[in-house]
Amino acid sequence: MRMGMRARFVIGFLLATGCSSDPDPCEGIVGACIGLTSGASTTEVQTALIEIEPGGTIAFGKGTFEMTGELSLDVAGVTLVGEGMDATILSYKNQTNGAQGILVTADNFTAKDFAIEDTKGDALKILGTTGVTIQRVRVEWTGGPKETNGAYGLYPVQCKKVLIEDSVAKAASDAGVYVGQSDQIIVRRNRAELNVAGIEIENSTNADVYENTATTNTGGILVFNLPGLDVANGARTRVHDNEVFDNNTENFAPAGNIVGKVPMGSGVVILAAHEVEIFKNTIKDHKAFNVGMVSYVPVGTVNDPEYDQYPTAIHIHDNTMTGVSDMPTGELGALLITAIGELYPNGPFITPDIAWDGVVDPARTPGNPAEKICIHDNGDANFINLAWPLSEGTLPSESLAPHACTLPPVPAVTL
């Protein structure tokens, strides 16, 4: 019965494209499989997508697919593969129809080995589901970066039990691996470029991100927290082994989108954030900062009674960082431009390696050990609080005397 399912579709979709000698691309894929070539239509896409059965999967062929509409997805344990990231290619340039290129909403959703080019929207969107692979997987805008471009990439949301690795995202408006409001993740081996974010947890527990390479973003990767989501005050983030650099672009982001306070030249940038180790990376080459950890209270007026918006349990150790410059820009720049002039009023102004607002809880009892920000052992690294907001008398302070403390590690995840 599968075989011939599998047998009707390839020969039906080779048929209708006119590409009978092409491969089969189901070819040594066990189980119920549809085969795709490079001349289906979104129609046919779509029609595979909706009778492909459950655990089945789908095969691209090699070329480019000429997508024009949103594909979705809602069977459960499906498999969307293809030739390779540069050899299979979905692309939405002349899309007319939908938000994103494609979304899934079932659980236990793999995709590799192909590309996903120019959507109006988010490229790959998961919503609501339990078991995400995603394995060789390019994102991006081909055109560089622009305003005008989709959001976000790679992004899983309000999931559980993500994996995203060995994949590339380029010139997403905000994020190009986002996993946003979800539990149980690792984003590792990686490469973002060209980003306003290059990775972002944001809202969400338990992650590991390592061995990623994040450059030519705006911001290289980013923990945050945010007001007014369905799930609030993520924790447990582990940030390890990276290599981080120049990440200098100048930010793109659409008017309004709270990635567009990150300043050029941010290298990893906690907003927010609760129980985040960083360790063992190497963060280089940033014109703003190569660290920077902030409150909300710069950020915005908070109406969320349930969001905690300050910073705690941070724990920044055995980094290397090099190279920071002299030019802040947006209006957490301003912060480390008003700060650092108030201690060198005649210069020099360069940067500290790494950078936090100051802001504390009044409600908290201050010096708390398990919400403190402990940093240690990062080389020749600086650092200055910006005891933001500065009033008479107060003076921002480079001493890392108060930070002079470890915190247990972060647990690492295992899916």
Second form
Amino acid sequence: MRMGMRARFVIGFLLATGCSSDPDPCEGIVGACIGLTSGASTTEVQTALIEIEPGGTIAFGKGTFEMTGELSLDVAGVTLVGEGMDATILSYKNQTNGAQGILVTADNFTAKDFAIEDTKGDALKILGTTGVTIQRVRVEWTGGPKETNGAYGLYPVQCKKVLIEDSVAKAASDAGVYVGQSDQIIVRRNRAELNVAGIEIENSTNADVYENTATTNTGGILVFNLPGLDVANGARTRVHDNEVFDNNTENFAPAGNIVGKVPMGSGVVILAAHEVEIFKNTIKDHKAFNVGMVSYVPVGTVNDPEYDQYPTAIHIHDNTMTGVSDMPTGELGALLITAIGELYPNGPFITPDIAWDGVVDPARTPGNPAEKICIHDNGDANFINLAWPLSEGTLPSESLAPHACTLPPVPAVTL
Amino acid sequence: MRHTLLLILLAACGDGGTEPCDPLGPMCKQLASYPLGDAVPYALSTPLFSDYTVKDRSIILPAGESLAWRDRDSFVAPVGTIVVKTFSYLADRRDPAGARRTLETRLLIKQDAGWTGASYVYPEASNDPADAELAIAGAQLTTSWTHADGSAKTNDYVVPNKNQCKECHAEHDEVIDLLGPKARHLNTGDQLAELVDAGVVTGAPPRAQWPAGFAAYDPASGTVEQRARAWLDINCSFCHNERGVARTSGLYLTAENTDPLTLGICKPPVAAGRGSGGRLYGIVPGQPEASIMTFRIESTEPDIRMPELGRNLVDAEGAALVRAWIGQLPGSCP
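Show the other one: the form predicted together with the partner chain, since we just had the form predicted alone.
First the chain shown before, then all remaining chains and molecules of the complex.
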């Protein structure tokens, strides 16, 4: 009986779309498919997302789909496909309900070849699933960087086996590509522009971030561990072969958000992360630093006994870093300026390629290889240990000698 | 009598009794129009705020079956149970017995595989369940009424889609469950005692051990703290618990949580985006106007307001209660 209902529904749908002169978006798609053309209402699209059979495809035709509310998908194995990230657009300019653009809570989800624009909140959120594939999807707030833009663009959280590739994220007020509290992650060949954070890996394990371009964000690529979360202490992130340059957009995150503390002009930022290998990237033209490492100590008070607030086992090697200059901004920027002033009271205040807050867990044994920060073979990239909080008896240092070490490679991720 | 009728409906579904009805099929519509007086009606000590609608709730249990008591979580319902909730606007909130417009009837149906939800929407001109239509993709209804203060109110009332049942009702581990029928929510007046006496609820401990229910909007019901926590419990904790949809936030607003940090006290936001409102912590003791919690429960913006679903309007009375509670909390944040 239920199957009968479904069959009638699909036929009805084909009849309805058959009246249009547009080609059937399902043409050439194998298996169950519901085709939608650009006049489809939010209700029609949502109906398709409910009625689609497990493993089926929802095909969006060319054109702009005006969505007035959040869409949600809870059927496993479904693919959402359009006809290209510039040809098929789900526009939420007139969104009046729901916080997300699309919320997915089903396993083995695929999105490809369409765009999501101007959602009130997050554009594409995937919560607590296994198997996420995002290919050639564009998420964008078309008015450019604004505090009122949604927080996250592509946003899998508490997921396993996540692939995000060849996609574009623009003008998110937090992170364009954000993978949080997840495991087994590949983020590659994406372009992140004009976001506060271009690409952010947060409280996640086994992430591989490569061949991306992150430019004109406030910070290019972030690897963060935050306290107070369900999944604490992420580890094992590779950041390699990325182009990270000119991330000098003023921070436009709404106040109160942790990302609001990222200084304008940050290339790659590590916050209390563990086992991070940063190699073979080109990181250049940043007003604060090319690579920054910070513990949670200068950021805030931690009230989470599970949380390790110090970055450990960080390995930065074989990167090309150039073109750092100018004055850093924000709280961390002020710290940089103070530290440089300690070393060069009369200037010049040339900002460093690699900066570290210098905060070490007092309970740790110095020299423990599992906790080292190793930096080598980055051309003539310079370095500063900021010796936070710069109290009596501590001085910043530019010496790389304490960091002349190596660490075992972080394994590549295969899905 | 009601069991006989139910059996007829079950037989009509042709699934041997364990599948009471296909929510996409026509039989559930008949269930939605089932006379509520023949089912077991119930009320909650504090209801979830739903844009000032009034809600009529009832439960239909299979013959000879009952709800099994649990101290904290919802009572366990047997397969075949149907829970019915009808949402209406009073034409004038000052006249509860007066005219009303019925908006939708929601069903939760317990099948072998678990709970399934469905909503039936009434046309504007009719309160007759026979005219209600299944709306799996939800609906938006233009409504108006006279408010308690005599002012004219309007609302584009949103009927949730079928997936959105889960966004609230998947209280734990992404499994849909009942939210209202819990000991503390049913413990209002003598209602729970009557349900136990009638055998609708079985396995209850002695009455002295029942968790208290507090009526958030009735100052005689408890202290400001008890009532504010009851309000947060029913309005927030179905997502904001350690196994709920909002677990990624680290904010847990369940009735039993006593940990200040996960209650939001001096807790920085995680992924709030614009929802932080420029405020630094979930709750700043003594300073409701500096707390993210009040910013979000007093907002009507889709990406800021909490809860995310099921409300367009601000629960002014509930928000005032939460403000009062935060205002009397001692201490300060760094």
